[in-house]
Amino acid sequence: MLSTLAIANYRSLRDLIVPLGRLNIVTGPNGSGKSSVYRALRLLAATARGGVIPSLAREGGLQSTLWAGPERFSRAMLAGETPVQGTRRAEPVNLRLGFAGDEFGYAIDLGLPVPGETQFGLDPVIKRECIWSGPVLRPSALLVDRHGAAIRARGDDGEWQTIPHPVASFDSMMTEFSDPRSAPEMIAVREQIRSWRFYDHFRTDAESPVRLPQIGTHTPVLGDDGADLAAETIREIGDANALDTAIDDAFPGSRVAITNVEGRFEVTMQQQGLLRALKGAELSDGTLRYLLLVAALLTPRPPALLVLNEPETSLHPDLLPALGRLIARASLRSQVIVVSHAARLISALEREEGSESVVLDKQLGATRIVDADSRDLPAWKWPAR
């Protein structure tokens, strides 16, 4: 389980250290940085699949995603006594992402290439990556260390061993190195990150594949777009009772079934008082989104981390307590992060034992955690270049 999320110089997240528990709620007003936290988590996940540089490119490149304010604020700036202004940089341009957990921590530092070395002068490069044991990076806890193209790892005797295969500046060591004998920790962290799942705004328009019959194949994990909803195998290899309970909790007297016509599966829903079941094309956007969230949260193969971005979209407020109970149940099997601004859902989740609520706002354009000074925030140290 992750205990800390750290982000530096990504959009409005100038220097954000987020404490994490089993069930986490990230909230705040519009423009406070909630979406940036979600995007930063997706960037972290992309490191394990070789996609962090392309992901940044799709966002407009490093120059478009970097913190746009000064490197640091003076006390006078924070007090409003002097205008905000830039100063001479003390550190090179960097965008940093990292996390720490029960077993391992990981951090990646991205920057710009040395001028004149490449035609891709604005393409971000990976300057450093580290994996360590324990909650805080310390020299004695460091297990795998990537500096530029070179990677070294600690052997069984605790001594450093240089890995003979250099890594390109645009490739993460997480995808380019796969020898479990010399760096088993890297394999463990990579597979942990690859298990993370993200669910954002599902399509429910008239042409959405969720509303149409689809070829049925075993689907223990709901896809990002929800197109394989009808093939979700909860009834066969998951908790069918939990599925029925979740549907009845939100829509009393209703039941969901899957029709199979020549191998094409379609979701149907029998509602109280109706003489026939409604097909996916007939269901409301909110009902369909709720069914998608049920499939995601009751997956027969729970991930290490499940991240939901504004799951309340299109849901009637009366459905949010039921959704909260469903999310709380999922947090017993997976660590869950919910990014939301729905007061009723937030209230339901905050009542759950052990939940961690993080409220964001901005000061001088930089996202911060409300009441951070009075909270016991986790310690964090970035690796030096």
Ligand SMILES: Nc1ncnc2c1ncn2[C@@H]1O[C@H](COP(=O)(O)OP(=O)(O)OP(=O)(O)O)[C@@H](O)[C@H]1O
Given for the second form:
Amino acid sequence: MLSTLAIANYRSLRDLIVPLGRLNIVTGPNGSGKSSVYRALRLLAATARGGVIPSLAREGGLQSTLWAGPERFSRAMLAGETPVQGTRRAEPVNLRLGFAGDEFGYAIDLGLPVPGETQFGLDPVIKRECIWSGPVLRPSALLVDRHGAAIRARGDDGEWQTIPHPVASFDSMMTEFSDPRSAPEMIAVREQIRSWRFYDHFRTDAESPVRLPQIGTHTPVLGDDGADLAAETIREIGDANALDTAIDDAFPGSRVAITNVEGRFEVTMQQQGLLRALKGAELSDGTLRYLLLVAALLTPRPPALLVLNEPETSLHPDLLPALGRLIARASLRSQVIVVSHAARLISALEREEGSESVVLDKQLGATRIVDADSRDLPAWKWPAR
Ligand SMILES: Nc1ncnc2c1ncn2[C@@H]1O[C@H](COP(=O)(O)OP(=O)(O)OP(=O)(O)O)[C@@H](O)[C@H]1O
Ligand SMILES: [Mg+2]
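In place of the form predicted on its own, output the structure of the form predicted together with this ligand.
The next block holds the full complex; its first chain is the one shown before.
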């Protein structure tokens, strides 16, 4: 389980350390940085899949995602006595992402290349990557350490071994180097991150694949777009009772069934008062979204971490307590992070035992955690440059 998420210089997240528990709620007003937290987590996940640099390029390049404010705020700036202005930087502004859990911690530092050294002047360069054991980076806890193109790993005897081949500036050590003997931790961390699952807005427009029959292929994990809803929900592989309960909890008296026409599956829903079940194409956006969330949360293969961005979208507030119960249930099997500003969902989740709530706001353009001073925030240390 992750205990800390750390982000620096990503959009409004100038320097944010987020404490994590089993069931987490990230909330705050519009523009406070909630979606940025979600996207930063996705970037971390992309690292383990070899996709962090292309993901940043799709976001408009590293330069545009970097914190646009000054390196530091002086006391006078914070007090509003002087205007905010940049000063000469002590360090280049780099995007830094990291997390720590019970077993391992990981951090990555991405910067811009030295001008003139490469044609790819806007493509980020991975400057540092570290894996350590335990919750906080200490020199003695370092297990794998990348500095530019050089990687070293600590062997069983505690001695450092340098990995013979250099790694390219745009490749993460997590995908390029995976020797189970010299760095088993790297594989453990990588596989853990690869199991993380993210659900953002599901498409439910008329052409959405969710509304159409799909070839029934075994799908223990609902895809990002939910197209495999029918296969994921099929009773053969999932928890049929939990499915019926979740549907009845939200839509009393309704029942979901999957039709199978020559191997093509389609979701149908029997509702009170109707003579026939409605097909995917006939269901309302909110109903379909709820079914997708049910499928995502009742997955027969729970991931280590499940992240939901604004799951309340297009759901009626009356459905939110039922969604909260479903999320709480999922948190028994996976660590869950929910980004939301739906009051009823938040209050339902906050009532759950062990839930951790983080309220964000902005001060001089930088996201911070409300009440950070009075909270017991986890310790965090970035790798030195
Ligand atoms: N490079 C940057 N430097 C500093 N701030 C930035 C940068 N890019 C974007 N921002 C700011 O980051 C803020 C956070 O946006 P984000 O989308 O995370 O907010 P949100 O909490 O999800 O809001 P909403 O509830 O409206 O979805 C925005 O106010 C935006 O102005
Ligand atoms: Mg948002």
